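Below, in structure tokens: the form predicted on its own, a single chain.
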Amino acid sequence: MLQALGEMFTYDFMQRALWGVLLIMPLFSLLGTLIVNRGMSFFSDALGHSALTGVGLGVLLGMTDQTPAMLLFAVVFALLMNAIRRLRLSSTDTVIGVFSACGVALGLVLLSRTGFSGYQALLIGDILSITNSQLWVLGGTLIAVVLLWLLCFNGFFAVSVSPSLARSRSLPVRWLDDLFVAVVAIVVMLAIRWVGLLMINAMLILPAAAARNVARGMRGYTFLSLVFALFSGLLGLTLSYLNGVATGPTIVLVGAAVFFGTFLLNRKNG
């Protein structure tokens, strides 16, 4: 085992996977705190499902790299879902459920024209296949999201706590709301090939949910979410290498263990 650990990062693909974890997990931890605060876990899950339609549209248009189609469709999908959710004609979970089902169904219909078998990797992802150019894209995305957080976090947080209170303080509630869901959509689409459609929502939610169990105050909540995200990602990557199993699901299992550990700790202290 010690020998395997020593050899682990001598391989180029493992070094790239390590950098992928170090870039993706902080993104998830930042977004996850507000997703959990706003009760939007099903929203981000629906966004993940919409990736199938984005890929299907890219294939239909003859694109070799379907990422631009995925990004454009996801942003439009997120904004439309948000706009209908705000109308309150149906409950939020109903609206999200309808959009999620449509995203999956339309994607499967489009991909069935060319055969779905070539896109099954989207379901569980493969961070070991990440390339250097993709790491640069993730790095730039992380920098952009951190800068956006520094500029807009107070507004995002106010809207997540009470939209009516934020509106009374002359904050552009609708604009902030749409900006946040657009950012979530972009990050989900950029990461989904390496994280997996089935796993991405859990990776977004678990670190923040675990941090919320034990954090006192927003700073502690954000910091612990980052710590738990990095811990889950690094330990999950290591365990998946040592046991020869899929990386994304292993990271999720570690995150789930952290969540239940903090939940029990909170109950004990409570």
Contents of the next structure:
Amino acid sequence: MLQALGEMFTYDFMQRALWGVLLIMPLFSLLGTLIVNRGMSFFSDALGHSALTGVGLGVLLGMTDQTPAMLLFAVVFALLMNAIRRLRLSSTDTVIGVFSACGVALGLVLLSRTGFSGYQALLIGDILSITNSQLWVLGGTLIAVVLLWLLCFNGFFAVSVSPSLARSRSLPVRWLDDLFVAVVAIVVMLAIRWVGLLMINAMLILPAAAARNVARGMRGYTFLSLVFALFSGLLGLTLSYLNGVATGPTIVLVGAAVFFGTFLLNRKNG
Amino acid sequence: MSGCGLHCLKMTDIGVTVGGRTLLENINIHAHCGELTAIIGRNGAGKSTLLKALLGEIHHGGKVEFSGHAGAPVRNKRPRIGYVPQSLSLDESSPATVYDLLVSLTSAYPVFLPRRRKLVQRLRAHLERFNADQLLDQPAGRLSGGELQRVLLAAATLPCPDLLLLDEPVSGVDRAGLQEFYGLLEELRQREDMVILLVSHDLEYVRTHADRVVLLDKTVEAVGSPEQVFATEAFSRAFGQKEGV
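Form predicted on its own done; form predicted together with its partner chain now:
The next block holds the full complex; its first chain is the one shown before.
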């Protein structure tokens, strides 16, 4: 096993996968803290499902790389869902569920025209096939999100605590709300090919949910979410390599183990 | 500093209609600096809606004007508003502390970065005025109703606003907590230069402490001193005879 571990990063694809994990997991941990704070995990799940329609539209338009269609569709989809969320209907959950179902169904209908088999990788993801240019895109996205967080995190947080209170401080509540979901949409679409539609929401939520079990203060919450995300990503990648199993689901299983560990710790400490 | 009596908030013909339903209509209220104007009414009378309209959260018809000394505008932009909401979307499991809440509302310094000593000192000193300095590092979602009200009042007055809007919680604050909160409010009223609008469910407090009372039921049913309003038929209809003066 030690030998296998030693060999692990001699392969180019494993080095790129490592960089992928080191870029994607911090991105997810930053977004996840606010998604969990705002009780939006169902929302981000529906957003992930909309990737299928984005790919379907891209194929329909004859794009070889469907990323622009995915990004555009996901941002529009997110803003539309946000507008409905703002109505504060008692049935918001149901409406988001309907959106989620439509995102999947429309995508499957569009893709079934050309045969779905070529797009199954989208469901499970494959971080081992990530390329250098895609790593640069993720790196740029991470820098942009960190800068955005430095500028807007207080506003995002204040809006999540009380939109009325945030408005009384002259914060552009609606604009911040839409900006946040648009950023989530963009990050989800840029990462979904590597982590998979089925796993992406768990990866977004788990590090923050685990951090919430044990952290006090937004500083500790953000820091622990980052630590748990990197830990799950690196251990998941290593375990999946050693056992020859899919990487995304292994990362999620490690993340879930961290969540349950912190949950029990929290219970024990009262 | 006592209120100068010259700032004034003037609402003229305010109306709010949401989805074809009229929530408020023909609201005319004049509130002055240094005065505590209490807004009372039965549940669903539109009290919180009026505050949200003033905050700009709900679209409203009519005019809201805020004038400064000798009728001049306070500043070019809209008046600085301090708002104390009924509650926050923070449950017990939320890691957010009072520090996070105050910093996110009053500073551009990101709450997730290491703390700056000066900022912490400034917040602690301000919280001390509200007997809440020991709460700075407490999770905001686990505060008692009274503690949360004090923290929110501290947040609303950092910096001191021209207009203080308070939406008193219907429940969750015990008697002692309410007394302390009212004491702090009284102190602010006497010392600072601001218009105070309080949505209250505590008629006894309103009777003894408010300068003016507005009885609301979609529109202004009665307005005047507590004695005047509590003696009206509209008041009896809203609250029943026995709660009257």
